[in-house]
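One chain follows as structure tokens, the form predicted on its own.
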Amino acid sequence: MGLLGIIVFVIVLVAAVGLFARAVYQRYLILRLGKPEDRFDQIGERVKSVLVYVFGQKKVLDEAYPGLLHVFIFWGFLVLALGELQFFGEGLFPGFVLPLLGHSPVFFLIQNVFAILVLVGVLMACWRRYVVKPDRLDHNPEAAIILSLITGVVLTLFIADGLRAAMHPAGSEMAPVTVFLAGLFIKQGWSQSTLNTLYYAFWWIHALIMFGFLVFIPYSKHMHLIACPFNTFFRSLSPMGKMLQPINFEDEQETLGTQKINDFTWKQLLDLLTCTQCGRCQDNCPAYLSDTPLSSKRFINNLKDHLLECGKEIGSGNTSNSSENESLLEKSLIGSVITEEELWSCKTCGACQYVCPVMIEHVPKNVDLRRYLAMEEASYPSGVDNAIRSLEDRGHPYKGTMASRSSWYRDSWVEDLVKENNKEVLFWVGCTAALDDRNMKIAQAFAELLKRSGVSFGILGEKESCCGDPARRLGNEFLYDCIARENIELLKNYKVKTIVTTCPHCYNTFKNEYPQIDGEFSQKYQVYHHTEYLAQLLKEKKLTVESSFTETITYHDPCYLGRYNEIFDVPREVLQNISGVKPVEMQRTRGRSFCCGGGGGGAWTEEEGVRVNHMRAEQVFESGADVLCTACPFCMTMMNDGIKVKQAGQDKVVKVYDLAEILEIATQKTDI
């Protein structure tokens, strides 16, 4: 190439470059926008993140035919990257070498079958979007133009690396594709002129395919390829249950809550720009998948769309910010960008969380945003003001229930447990175990377990309150936090070290959030949900299996023990220690878990149309089980009432048990 072709070259990179930095940089600024977040933490395991999740793809492939489809394509490039290398450099200085690779046949043979990849990839990509047509994908210009641009570059790789080999085949000897082309090209019968021609040609028609790729990938749901590696080593390493953050109402608060754009943190911010769009939050969405307002995509996304439409003047170097941009950045986003029936029909479950192969983090954002409309304008839907009534006048959140905090206890040995305090252990049995008539069932079964086990424990009885997490995820922190450290306090008058309870909301708050507002907590106190003590008692032999339980059994995840704890396995180990249970599984389970639909207010909100719990039970049924084993008193409840329902007019009867009550009848000596 001459110098004029160099000069060229170089100007034409050079704005290539220029145009993706500027483009990069405005959405650095856009960052800018939210609010102070530490997230430099553990920077070890944060750099293992970046490891796993975007070079190894872990979540990527947690679906096979996408994950493996990307996996291609994401590797291929990062080869054909390296090659690059040495194409662009032996076609602006003939004989040019790259050091270590250069002309290594394996180089050019691993080139080839990873651009082969690529365009298998490719294939399957279309296949799946233009055939199959998932309703998860958004169907606009925008992917064919991708998708173009990718075979465009792989294709005229191909080309130009094949009429180089036709002229100099040296390095090309292994390379299948490249040799194949070069024989095709010999056979044609060019001259060298001719075959250096259509090299040149083809080498600039890759090399501006490839600089508009470049342009066009901050532009594009592609601004993933920049903003991933970032938002995963910025994700949150706690528990789901740890990732909403306390407001601290000693401070003086501007708003409580988000209402606007910038009220989010940078790194809520990045998670908008990180999405890739690929809709596995969707597929997992139990409000989605029951026709409600909400799919968490459009969630992410439309903030997404308004974030970058206050950040155009901001991004063009304006960053005084005019009348029309401070206009955008005032906008309340409840209302305009997502409606409250939206954020209310959020369950909390975390599903769209847990499979995100980006590490967004949906559900603090939808809590954020209830927070304003709880604290700022005491806006609630139907039922659920009924239920912040009840937990601040009664502390519990069940309106017009007759029941007290007593009405569980079975025989007087309670009442001596009440009256002590010399216990380690407390069992702290929450509102729904406390008030329900079939959750005491729990209550009393993981009580009679705990005395099989002579295990010394006692209870608070009237003195316990609602742990606080309704009023968390129904967006009332304040409550929230006058509940919590009012329980705090109380703890603090008894001799307790061990914190067991049947309720995974519980669990979650007194493990995962109460240390929030007391640093010690966690230090102070064990805390244990009922599943992880049973399993620990048969395990220290004292609590022995002696009957059978002879009938097949799926066990359902809650939300708040599996997806938020990771506490999948002790639970199903717990079942395999009964003589004569058959486990199955349900489609949907473990991190893939299926919501109840009792979560994030679920319980006392009044849903239109197909109910999740309902669809929860028809998996049930297809699964062919006899008994439903559920591990949660707002799981019991859904579950109890959706079989109930799906169940008339069926032959078949699921009977619906905790595993306490399983673990009960297995430890008589009576068979079920």
Second form
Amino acid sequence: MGLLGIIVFVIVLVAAVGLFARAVYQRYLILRLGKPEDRFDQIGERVKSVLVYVFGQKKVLDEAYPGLLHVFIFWGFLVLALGELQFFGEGLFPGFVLPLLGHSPVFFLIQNVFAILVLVGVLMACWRRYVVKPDRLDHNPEAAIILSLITGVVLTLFIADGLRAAMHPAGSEMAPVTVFLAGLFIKQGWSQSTLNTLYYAFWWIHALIMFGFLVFIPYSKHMHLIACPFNTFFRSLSPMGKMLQPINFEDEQETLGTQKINDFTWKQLLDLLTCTQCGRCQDNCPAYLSDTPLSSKRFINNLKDHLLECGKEIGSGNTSNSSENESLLEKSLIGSVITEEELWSCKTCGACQYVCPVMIEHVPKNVDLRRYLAMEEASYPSGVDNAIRSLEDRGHPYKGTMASRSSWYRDSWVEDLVKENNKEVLFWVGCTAALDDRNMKIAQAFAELLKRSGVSFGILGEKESCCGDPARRLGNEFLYDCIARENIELLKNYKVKTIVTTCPHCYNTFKNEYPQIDGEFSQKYQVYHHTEYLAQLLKEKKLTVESSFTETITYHDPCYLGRYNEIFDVPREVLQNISGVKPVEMQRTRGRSFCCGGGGGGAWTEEEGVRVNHMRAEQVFESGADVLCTACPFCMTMMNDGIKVKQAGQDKVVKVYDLAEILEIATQKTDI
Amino acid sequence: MQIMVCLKQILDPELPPREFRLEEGEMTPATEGVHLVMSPFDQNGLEVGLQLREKMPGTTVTAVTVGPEGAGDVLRKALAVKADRAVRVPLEQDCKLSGNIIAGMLAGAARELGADMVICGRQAGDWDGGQIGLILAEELGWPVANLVTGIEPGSGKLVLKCELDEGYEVLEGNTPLVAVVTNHETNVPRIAKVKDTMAAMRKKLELIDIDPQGNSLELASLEIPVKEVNCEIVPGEDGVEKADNLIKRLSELKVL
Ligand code: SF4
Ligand code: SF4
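Form predicted together with its partner chain, following the form predicted on its own:
Let us now look at the entire complex, which starts with that chain.
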């Protein structure tokens, strides 16, 4: 290429890189709006995350079709990017050879193959986006532009390379597409100079598309190309159960919870910039699927749009904020960017963030916004206000219950446990198992199992209180904090070393959240969910299965046990221990289990339209199970109701049991 | 205008009946392990007072309770929803005194505070006496509006909306007056904001000593009625089997 060409190329390159860098810098400035958050620990683990999730595409591949097409395009582009060095080099300086790779026939072959994979990926994407048209994908021109640019990049590369090979093959003899195209061009009988002119024409088109793509990235959802590796690096490394950050109420707090965009932390803002709008979260969001106003995807993207609006002024280098910009930053998100109704529709089930391929954490953002509503405005939806009042006044969220914490064991052998309660193993019953008629049976079954296993255990009876989970999910962190501290003090009065509970919410609170308040909590107490404890008792042969249970059972993963604490296998193993059990899985299972609708305060909000528990009940019937087994009192209540409603018109009767109840039956000496 | 709202701390009225116990050998309900709360109608009364204050600048709301030190908790709750002042009239043995004595003490507090209006709940959620507001008005010699659901400032007068069996009546008048409040969708008690709750914890509760005076009716006996319930659950896998067994059992018992 002549000097002029090189100069033009350099100018275009500098302009493109400059525009790209400016846009990225603007995004960086936007992140600086956020509050501090420490995500710089465990660097090794973080690097590993990038290798596994970015380069390994682990989460992307959770869904076969979109996963595969993404892998084709992603890996294809990585390989092509290397080839670009040779491509541009030899265009600018004829005879340029990239050391090692430049004229390697294998590299040309690999490039060809990956370029084809990119095209296959693009075709698969087009098919999906324009023929299948899944609900979760938005229909905007952005995707079309990106797909066209990618296609343009690959086609121009092929053509320019074919033209080059028609002039001098230089190592590309093994690359089938290049060889084929070179042959085609040679057949045309064009002169060397025509070939050369055409080569440079396509070379330039290719270069311009590449640069256009580069500039387009930070302004589009393809920002994720840059943001995703960082978001993956800075991802939360703790179990989902630890995702909510405590508030130190002893410090003077300006605003409790999140009101404005800059009340979020920088990592929460990075999350927003990273969203690829793939819609996987929405496909798994019970709130969206049950027709509430909330969609996990829209939630993130509405916040993102607002953030970008706020960032426009700051990012343009005008650091002295204009007044309009200030007012945008001062704008309360609730009511303008997101409605109260959307916030309260979330079940905190975590399905969204479990499936998000770019590690976005939705739930803490929702809860932070709820915190503002709950603590600064004392504004709750109806139903929830009574739960909160009841928690404040009487330490449980069940206003109007006719039961007390001693109802489930009144006049039984358990009463003695309360009187001489100073055992090392504490069965923490939890509000729902203690106060709800159906759930009392679970408490009874589990106590029976402990007795049968010879475990010496205690219960706190009337002294027990709520663990604080409902207050925390409903945004009243202050109430949660008070309850948690009282419970931590209460436990100090006993010899307790092991806490076992039938409620995944209590379990999560003790296991992951109390340690945030009392740093020694995890050292002082071993916390078990009853499914884990029962599995251990079976293993130690303290419990033996005496009878068979010959029904088809499907296990419903409670969100706070499964996704929040990664306990998926243990309950299934316990079931497998029982002879005769025929396990079947529902379509939505394990990490992708569908919420019962009871979490995040859902048990107290009034649902309109389609109910989540009815949807889950339909999924149970579809599985063909006779028995629905669960391991959470909220799930029990919600699913029992759901199954009752959806039972009409079904040919089989589905029974709902807790795992403890099934084991209690199976470890008795009679067949059922 | 100075509004005084009377608040009573009571045994949680949501306590399941079977959990209600008496202190060993005494005629007082056992409070151990039982929650104490602000009487529900008093909560409505407080809400009516707070709403009126919002509509009439310069108005203050003072929460007053008669009771032992622990009763200060209800005053803190009132401060948390931003009552201006909180006053306790100390009294250790509240439930053994008749309503007229408590009403007298509250009237004394109203005079001492220079209140223009006193708001009470229609009846306490524990003994359901329903006497305080009326006797208090009598003591003060003020007019009283009963079953008030809300008070609005009108042109030069206050407008009180009161519930009737069917419909409602609207009363007009000037202070001083006593309003006896009942619950209504317009006076659902507000929930305190966290920062206000935190501030309320630091605020001082005032004390006004007033001697209990007057004749009291004596509580002569208090017991929990014993109900005998013989319950038998008819076994059966499904409705049909249960019905069959029920008929069998009823015939055995010669009921059928
Ligand atoms: S937590 Fe569950 S309900 Fe809430 S947004 Fe995510 S998927 Fe939807
Ligand atoms: S939040 Fe995650 S899963 Fe949801 S649309 Fe964005 S990238 Fe996809």
